[in-house]
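The form predicted on its own is given below as one chain in C-alpha cells.
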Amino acid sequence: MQPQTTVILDNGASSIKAGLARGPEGDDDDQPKGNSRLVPNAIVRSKGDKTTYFGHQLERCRDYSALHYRLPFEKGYLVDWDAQKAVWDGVFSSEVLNVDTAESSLLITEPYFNLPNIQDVYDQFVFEEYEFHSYHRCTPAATIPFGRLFQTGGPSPPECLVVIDSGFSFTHVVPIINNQIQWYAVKRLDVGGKLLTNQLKELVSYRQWNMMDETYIMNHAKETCCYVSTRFFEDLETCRSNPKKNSIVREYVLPNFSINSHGRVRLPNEELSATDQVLHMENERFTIPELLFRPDDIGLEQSGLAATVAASISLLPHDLRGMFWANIGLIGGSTNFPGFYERLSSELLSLTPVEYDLQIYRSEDAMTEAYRSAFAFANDPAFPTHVVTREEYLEVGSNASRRKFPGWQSSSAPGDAEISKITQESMTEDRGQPSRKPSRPRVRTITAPGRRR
C-alpha cells in the first residue's frame, strides 16, 4: 500500500527546497504555502558566536561574519555524505518537517549526469538508513513538465520543451520530449551562483574591502544589487566616465551584527551613522552576472548561454526544432537577476532561425519552481507507478532503481534509437538546403502565474 504522505526534497548544492504532499486529495494551492522550507544545505561554523548550525538551524545565527561552510556538494556531486546526512536528519526532524520516513514515501532530485556510484549511495541512504517505504529520484528539470511553468498557454504542457536550471554549481540546458530528458543535447555552461559569488568576492577584496571570508555577505550583495544589462558596453562607459556619481552605482550598507543589522542597499537621501561601512557597487553590478552569457571573460572556454541553448537545439530532430525555440523555460536562482530575461530574450532572438517563432516561459520565483513541479507531480495519480519500494531495493539492491530511473547513461531509452536516427537524417539535409528568410515573428513572453498565497 502506498504511503500518504510524500517527502518533497528539492536538493539543491545550496538550498534544500522541503515539503509534504498528502496525496491527490491534498490542496494543491495551500500545502506547498503551508509545509514548505527553504534549508540551507550546509554545516556552517560562525567564528562570531563560536557556534556550528546545521543546515535549518542557520536562521537562529546572529553573527554572521566570517561564516565557514563545509558544503555537501563539490562541484555539483554530493560526496560529503556525512555532512548531508546531518543536514537531512534535521530537515526530518520534529523542528522541520515532523515526518516518520519509515511510512512516509520520497520524491528527490539529483544533479545532472549523476555518477552510478554516487547514485548506488543514494538508495543506501534512503532504504537502510532512513528506512522509506518508497522512492522516486529525478533531476530537477524531470519535474518541470508536471507543474505550472509551460501550462499558461492550455491545460497541459507541451510535448517538446527546453528547460534552462541555471543553479548554484552550473547552468544546464535540458531538452525534454514527452516527460523524458534528451541527454544526447543536454549541453553545461560551467557558470553557477557560486562561481558568480566567489568572483564578486575577488573583485571588491581587490577594489575595497577585503571580503573574501565573507560568502553569506557577499552572496547577499550580489542578490541585491546585481543585474543583468541589456547595454553592457554602453553601462561599461558610464561607469569610467564618472566612477563614483551616476545611474549605475549603488551603495550596500554592510552589516553591524553588534547591533543586530543586517546589509542593505542605502536608500536616496538616507542619513549614515558613523559607525556604517558603505561599499561602492559600481560595474560589478552588471559585470559579474554578465559571466553567464560571456564566460570567456574569465578565461573558460564555453560558449554563453544563448549559444549554448542554440547549440542544443540544433542537436534535436529537425521536424521538433520549431517546438523547442516556442517552449524554453527558466528555473534556477541565477535567473532571478533583473534584466535576465530581457537578455536572453534579446540574444536569442537574434540566433532563432527565421521559420521559427521565439518564446520564453519564466516562474514568479524561479528558485522553488522544481519543488511546485515536484509537488504536483508527488500528487499525480501514476506517481505510484514510478516508485521504488523498500521490499524492491532488498531483493535486487541498486538494479531495481537502475531499471526504474532511466538516467543519462542509459544507452537504449524508449524512443532514442529513432530519434538518434532522425537527427542524423536531419543535419544531413540541412545541408543541402537553401535558407529561407520570410518576415522573423515577434518574441512572445509568458510569465507563469503564480500561486495564491
The other form holds:
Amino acid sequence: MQPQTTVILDNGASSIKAGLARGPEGDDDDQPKGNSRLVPNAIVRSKGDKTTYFGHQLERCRDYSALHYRLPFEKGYLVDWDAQKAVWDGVFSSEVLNVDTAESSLLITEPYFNLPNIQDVYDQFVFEEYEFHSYHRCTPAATIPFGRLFQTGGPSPPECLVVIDSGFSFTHVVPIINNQIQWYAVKRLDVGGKLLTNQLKELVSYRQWNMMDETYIMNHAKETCCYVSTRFFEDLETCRSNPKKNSIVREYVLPNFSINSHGRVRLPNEELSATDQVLHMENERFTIPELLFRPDDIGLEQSGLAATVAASISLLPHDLRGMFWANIGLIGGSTNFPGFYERLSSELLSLTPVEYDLQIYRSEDAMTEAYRSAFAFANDPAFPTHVVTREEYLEVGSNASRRKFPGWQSSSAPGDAEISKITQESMTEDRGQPSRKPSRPRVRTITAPGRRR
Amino acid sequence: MAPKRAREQAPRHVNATKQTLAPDIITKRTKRHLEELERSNYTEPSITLDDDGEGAISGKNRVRQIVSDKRYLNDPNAKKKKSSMKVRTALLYRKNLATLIEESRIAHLPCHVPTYLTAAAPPPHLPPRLLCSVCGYKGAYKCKKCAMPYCDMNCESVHAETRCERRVI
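Show the other one: the form predicted together with the partner chain, since we just had the form predicted on its own.
Time for the whole complex; same chain goes first.
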C-alpha cells in the first residue's frame, strides 16, 4: 500500500525546495498546493552572533556578515553526508515539514551524472536512516515533462524538449525524448551561481571593498544588480566613457546590520546617511553573468551556453532536431538574470538551422520550477509504479534502485533499436500534429507566463 | 625571513630575462583561479563547527565529531536511533569529489557510455577576448611579465603595483 504523503525534496546544492504532496485528491490544508519551503542547504556559522545555523534556521540569523558556510555539495555532487543529514533532519522535523518519514514516500532530485557510489549512499540514507516507505530519485530535468513549463505550447508537453538547468554549481543542457533523458547528448557548462558570486566577490574586492568573506551579501548584490547584456561591448563603452555617472552604474548600499540587514540599490536622489557604505556596481553588473555565455573570459575552456545547446542538439537524431529547437525550457536560479532570455534567444537564433524554428519557454519562478514539476509528478497516478520500496531495498539492496531508476548508466547511444523506434513514432505523430512546432515567426515573443523584464 | 625573500625574488629575475611567462605557468594560474572560484569560503578557518562550548580538541586521538549527531531537534530526550553501519561510515568518513570519481571507476567505463567526465561542454570555437584584468574594459595589451591583459597605462600601473605576478605559482 503506497502511503498518501509524498515528501518532495528538490535537493539543490544551494537551496532545498521541500514540500509535501498528498496524492491526487488529498487535502492540502497545511501546504498550499505546490508551494515549497526554501531551505538553505548549508550549515552556516555567523561570526557576528557566534551561532551555528543548520539549514532552515538561517532565517533566524540577523547578522549576515562574514558567514562561514559548510555546504554538503562539492562541485554539484553530494559529498558531505554529515552536513546533509544535519540539514535534512531539520527539514523533516516539526519546524519545517513535520513528517513521519517511515509513513511517507519520497521524491528526491539528484545531480546529473550522479556517481554510482554516491547514489548508493542516497539509498542508504533514505531507507536505513530515514526508513522511508518508498522513494524515487531522479534529476530535476526529468520532472519537467510533468510540470507546466511547456504548457503554453500545447495541452500536453512536447515529446522532444531541451531543459536548460542553470543552478548553483553548474549549468546543464538536457534533451528529453518522451520523458527519457538522452544522456549521450547532455552537456555541462561549469558555470553556476557559486562561480558567479565568487567572481563578483573577487572583482569587487580588488577594485573597491574587501568582500572576500561576504558571500551572503555579494550573492544578494549579484541577484539585485547583475543582468545579462545583449550589447556587451556597447555597455562596456558606456561604463568607460563616464564612470560613476552613466545609465548602467548602480549604487548598492551595503548593509550595516544595525538598521538594515539587507543591502539595497540606492534609489535616484535618495539621501544617504554619512555612515552608509556604497558599492559601485559598474561593468560588474554584466561582466559577471556574461561568463555563462563566454566562460573563456576567465579562462574556462568551454563553449558558451548557446554553443553548448547547439552542440547538444547536434548529437540528437537528425529528424527530431527541429522539435528540440522549438522546445527549449529554462529552469534554475541562474536563468533569472534580467536579459538572460533575450541574450540566449539572440545567440541561439543565429545558431538555429534556417529550416527550424526557435522557441524558448521560461518559467514564472525558474528556481522552483523543478519542484513544482516534481509535485505534479508525485501526484501523478503512475508515480507509485516508479518507486523502489523499502522491502525491495532490504531484499536486494541498491540493485533495486539501479534497476528501477532510469539513470545515465542504462542509457543508450543514438542508433539503438529503442531510440529509432521512438524516432519513427514521433515522426509519424509529428506529421499528424503539425501544431507541435510553432508556426511562422521564427522567434515567438509570446513566451511562458514569465515575468517580463 | 631572509630565505623567503630570496625565493620571492628569484622568479622575478627569471622573468626579467625571459620577458613573458611560459604558457604552462599561465595555464596553471588559470586553473588555480578556477579552483578558487569553487570555494565556499575565502578563509578556511581552523575552527570547527563544534567549538561552541567545549572547545575544539585538536590532535590525532580526537574522536571524530559529527555535527548532525550533536543537535537534538525540539526534544532533547528523544530516543536516538542507532544508525546503520553504512550510514555511520558515510557520516564519519567524508571523501572529496576527486576520490569519489576515482572510486566510482567511471573513467573505466566503455567509451560509448556518457559520464560526468565526458559531458563537459566542448571547447570554444571563438578565440578568447582580452578584457582588462583591472577595470574589465577591453584590454588591448598584455603585461610583459605575467601576460595578464590591461587596457591603458593607468590600469597597467595599478596592475604592476597590486597584482603583477601575485598569482604566479
